[in-house]
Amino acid sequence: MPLGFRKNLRDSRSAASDRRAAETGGAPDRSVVLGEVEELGIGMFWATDAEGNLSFLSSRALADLGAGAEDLIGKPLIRVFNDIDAEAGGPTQRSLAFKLKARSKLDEQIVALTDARGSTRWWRLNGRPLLDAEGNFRGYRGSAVDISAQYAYETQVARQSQVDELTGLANRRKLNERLSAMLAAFRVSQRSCALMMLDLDRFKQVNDTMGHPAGDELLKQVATRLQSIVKDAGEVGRLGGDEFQVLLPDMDDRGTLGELANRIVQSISQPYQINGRRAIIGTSVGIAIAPYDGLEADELTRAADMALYSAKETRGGTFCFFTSELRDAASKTALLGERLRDAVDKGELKLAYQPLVDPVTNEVKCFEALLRWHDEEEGDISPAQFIPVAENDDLIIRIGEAALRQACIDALAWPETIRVAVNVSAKQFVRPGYRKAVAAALQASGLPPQRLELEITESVFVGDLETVDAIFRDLKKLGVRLALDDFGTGYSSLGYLKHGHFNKIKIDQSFVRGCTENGDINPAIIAAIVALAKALGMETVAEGVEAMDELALVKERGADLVQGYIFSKPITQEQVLAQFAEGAGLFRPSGPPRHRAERITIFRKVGLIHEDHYYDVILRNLSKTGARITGLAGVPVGTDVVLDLGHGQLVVSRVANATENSQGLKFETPLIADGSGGFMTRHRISPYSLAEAGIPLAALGPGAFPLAKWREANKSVPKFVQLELSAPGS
């Protein structure tokens, strides 16, 4: 409409309103003011038939929308008004159509539409239902103010204070709020949720040594990776700094869990280019799942710190499922780093030398160093549990130096053929003047370059790589040995075997343990291996071979080298000079004749259910699909029992085979590994269905549901004899 044209008819309808104001003694036509007031831009007005279709629009609302405005009549008005979106920042309110439908009033109901130059204006409605004098329902009326501006402010900083500006993904606040507001609506819908915490490890380093603007951009592509591949699952977030977060609603199979947690591993653990460089991180995940570990999003956040930390404590790399272990765990932690610093102290780290064989011949050509710690009151301490705790503090360090010296010093009373290998940490690697210790360990022994053999995972390799290949290099000038161990267990990438550094690759033992049962795709990784080695000019070393199955698999797939208790624990320096001493460097193996399912030797107290008796038994090792337990008399075999693991973990078992007061069970479905050297159940009993089932929850065992004896009420007569439990060390 032409402005002339529109200023000309503004007038009339004035004069108009005027003439008929005289004619009335004042009073200005209604429709008239309404006019007026659209004019002066003060409201604009709407209107649905019965049936719901818009059926008018004021001028002011089609000039405001543009041209075609026209065609938005005779449309339903959910389709010209669209629902905000409450998660961009937009405030919470019922759906346009749910009040629609209710025909209730609209009061401040904020909606979006589109103009006609494709951009997302946003009003403010407010409306009510017209009944005519029968009362029928003849649609709505209402009016609209246009608020685009002030809306477009108002949910930029709403959206501000929920989103991390760095990557894009929610912040702290909203996952807080998330996770609360979910938390306590699934506990009324019986629901269960995971919740994922990550951190990145060696993100310091790239921080440090390439700079903070590429420790962001290195941010920003961790966020892309994770959102790809948790997609539409769950919410990912961050919480600050390199810390993440993944929440999981519905999900509750340990399985798919622990599945999406090495898929997150191995994503994160891939290369990055950041402006031209290549910088390799890593990540370790923490787990926790309600309403087992927590009902509320403190005691859930709590619990996946905790299993993060595990996971971290691990080895890194790795996730690690939360148990009610870990919270005794956390203060042991602490306690064994104050010992282990004055182990340090006094000396009483010691070195024992497993032998690295030659499976054709059984002539041993290397010995492994590794550490060992008997401390007086608690006798022997594994080094998977003081390793990580010396890990987390400089003391790392000092164990790695000391080490060492003192293996160079051992290898050389050794035969000139045999060679010596020490672990190095990644701390201790990329630490500045590494280079300068092992000259000096060497000079100090007098042992020769050539027999000194570095052992090395692949977790130096995350941080700048380009500094990490400078301390390759100042290694190689040396003269000594490099070998990558545990190839293909960490941030795995064969752009590590490219550049040549290394002279030896030990195939880590979880490619082997196993490797002879059927179906199983570890020998054709080994090959693969070898192959990769032979073509590159490296020596195969397989690791944690037990029994004669997995040598003979070993050696027919062509591993150059074999190590592991077929041949020979760790012996101290005493027992490997009386072994050349006698003129034998030949170690014959010996074993059992086949591979059996891996057992964790283990001493505590659980329960079984037999009928409607509970037992508490020692659970006295451990496997995949089986338990040893004593504490019962009587038991036949063939017995159908469950099995109780504690927070909420029941496994259904039969009793294979029985002594007097020990019980092998074999389980019906097995369990699986937990990311932490452990076994899992892979589903939990929920104590929603343990409610509804009218089973309290106190019969749980230990954990989440405290340990409590049956109602005694209705019960059978036991059909076993409960024992004394002898105390732990007994």
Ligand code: C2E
Second form
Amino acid sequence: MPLGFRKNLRDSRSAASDRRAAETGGAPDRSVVLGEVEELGIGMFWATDAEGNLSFLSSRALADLGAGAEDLIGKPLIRVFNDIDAEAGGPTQRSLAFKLKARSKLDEQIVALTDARGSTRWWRLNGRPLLDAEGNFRGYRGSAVDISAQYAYETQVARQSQVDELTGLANRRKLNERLSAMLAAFRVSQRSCALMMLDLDRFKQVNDTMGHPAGDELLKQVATRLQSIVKDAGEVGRLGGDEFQVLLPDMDDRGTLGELANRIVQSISQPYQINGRRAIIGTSVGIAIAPYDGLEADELTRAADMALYSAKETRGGTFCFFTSELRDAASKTALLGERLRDAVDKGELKLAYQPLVDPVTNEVKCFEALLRWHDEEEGDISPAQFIPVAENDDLIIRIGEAALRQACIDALAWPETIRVAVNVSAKQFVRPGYRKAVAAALQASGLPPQRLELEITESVFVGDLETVDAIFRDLKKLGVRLALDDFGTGYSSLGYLKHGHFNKIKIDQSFVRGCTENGDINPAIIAAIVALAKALGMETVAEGVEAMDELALVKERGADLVQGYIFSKPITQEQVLAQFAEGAGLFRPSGPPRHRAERITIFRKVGLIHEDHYYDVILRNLSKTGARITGLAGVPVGTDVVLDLGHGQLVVSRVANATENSQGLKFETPLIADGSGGFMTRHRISPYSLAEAGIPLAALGPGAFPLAKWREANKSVPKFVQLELSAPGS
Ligand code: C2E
Ligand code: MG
Ligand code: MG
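May I ask for the structure of the form predicted in complex with the ligand now, the form predicted alone having been displayed?
Zooming out: every chain and molecule, the one shown earlier first.
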């Protein structure tokens, strides 16, 4: 057959080559020359027909590939190169297919194919589309050189040292080298550099249920998404497993970094398509910035790691900046875990119930069961704090199932029309025995299933969605109701709402709080969620309503139920029963007329600089735009001061209002959210500028800024009266 083809080739040769042949005159037969070229090892030849099927391989090529190579003739060219290891050939294949389709010429295209012995050969192809006199495409004609030996060696060397095999990103070694080199250079030029550490949430679940090849594919897609967000602002790498890292030179603006981290979290949480199946994962991000949080690579890496740990612990699907408080957080968590285990053994966890009220009639329709833990030493510990700790091990199963059983028993004592809602941790939900536990709780209490509502957060929609779907179907068969909690905070994909699993959506507090402020887009979001829910036949609940104006707004936007302090804080079962004993289950709204800008109430010792004196003051509360302090007497309105929030966070402020010994400060530039409910400054004073003032860099602990030293050096006369500071909280 190859011979027959040679004849075709001659017949269809182009006019141009005809001319050239005539010019050289009495030259030897072309096929002979080609044969000689091949023999000398200079190249091999190939051709396709107009359909893109391989129609010719020169004899050297056939010999090279070994027995059975003739079978390749007639196969689509793209298939000839398809029988290779997808990982090694992936990118090349794709661009080859693209070029063939576009009929563009092939320039030094590297492809791989499998020889008769099953080993991969690497060829470098050159080729051109052949057009006949009418301009019709007749196929490709081209040459090839076997570069296997050289290629395998080069790629191996390159990859082993620098590149992560699976994703093609920088590997751990390269990242470490880059980070060390960058920090050393930046120290000289006093530049900053941010390090983001990423860990995927629930990747293991995808790997376990869908298989490792699916897991690999997922990692590749994650790598692509990361790169498309970071672009050339930094370098993305994979440390191994489901851990990624981003190195961002000349970045110390925590506002910008937070936005970038947020975009990364959002993008990674969008659904993935893997071999026709859908999967959703999330990611947590920890951020540390040199020189503030560390000067050396290992120091900075540890700081970013701690921030990551904290982000994961908060709830996953979020980011966190390093702060020095995080350093001892890990040991605190371990301690809390021990205490919690103890409390569970002793039955110290109790349930409180918060009403969900119809805002039109003020009638209660449902109570949400919320765990309460009072520790002798620590006082009340919030479930937002201990649930994540319980989720670290199987304690959450015990706690969750006990809460479920108790809630069913308590609800049976309420009027028949009142439902009970129980929170379910994602970890509890995906556990194989969960359906049984629900059935058992219903059975033991005698509560009709339609009176039980399970509150699930969006975080269950990660991992293998088919498995999650099956759990939903099982639960629905039991007859219980399902509510989607904290809607809008996590993965926020509307896709899973369409499956019709849910009877109810709970709009997260963050949309409600402050929604009455001018220019806020949250009212529009609330209205959209309500409309969507109505269209899909679901009930809506507005969570966390505190002020009368918020109540009016959510009512007007059509929320079916309201849950919040405006109607009632969580109350005990005794109080619930007393309420019903009095007659109707009515809750009247009462609360402040208007929402007030969110303030975090804190009692923290901070510094205040006025002229050249440093005062100690107590921070009473802090918002984005201002703070209230106590501890100084007689500071007039309009005084310009600098608030020292610690760790190099200086805030230029002005006294906006004042009483005898407390002042309201207005900040020149607003603070930014720190990703975990607090505020921080965008920038910090750089250790470099302190170094210039004579404090050696190496003497600085990460995040420690010895303004105290500055104080000592500046023994100045105070203008204001420093009051004795009482213990926090008094
Ligand atoms: P969640 O399910 O979103 O519960 C609502 C939370 O908002 C409760 O906090 C409630 O006290 C609070 N809240 C309600 N109205 C207002 C308001 O008007 N203003 C403000 N500021 N807060 C309001 P809580 O009790 O601290 O619970 C926190 C979270 O802990 C819950 O959020 C839930 O995710 C989790 N949790 C509580 N109990 C359980 C449980 O038994 N199992 C599981 N897995 N998680 C639980
Ligand atoms: Mg809830
Ligand atoms: Mg909620």
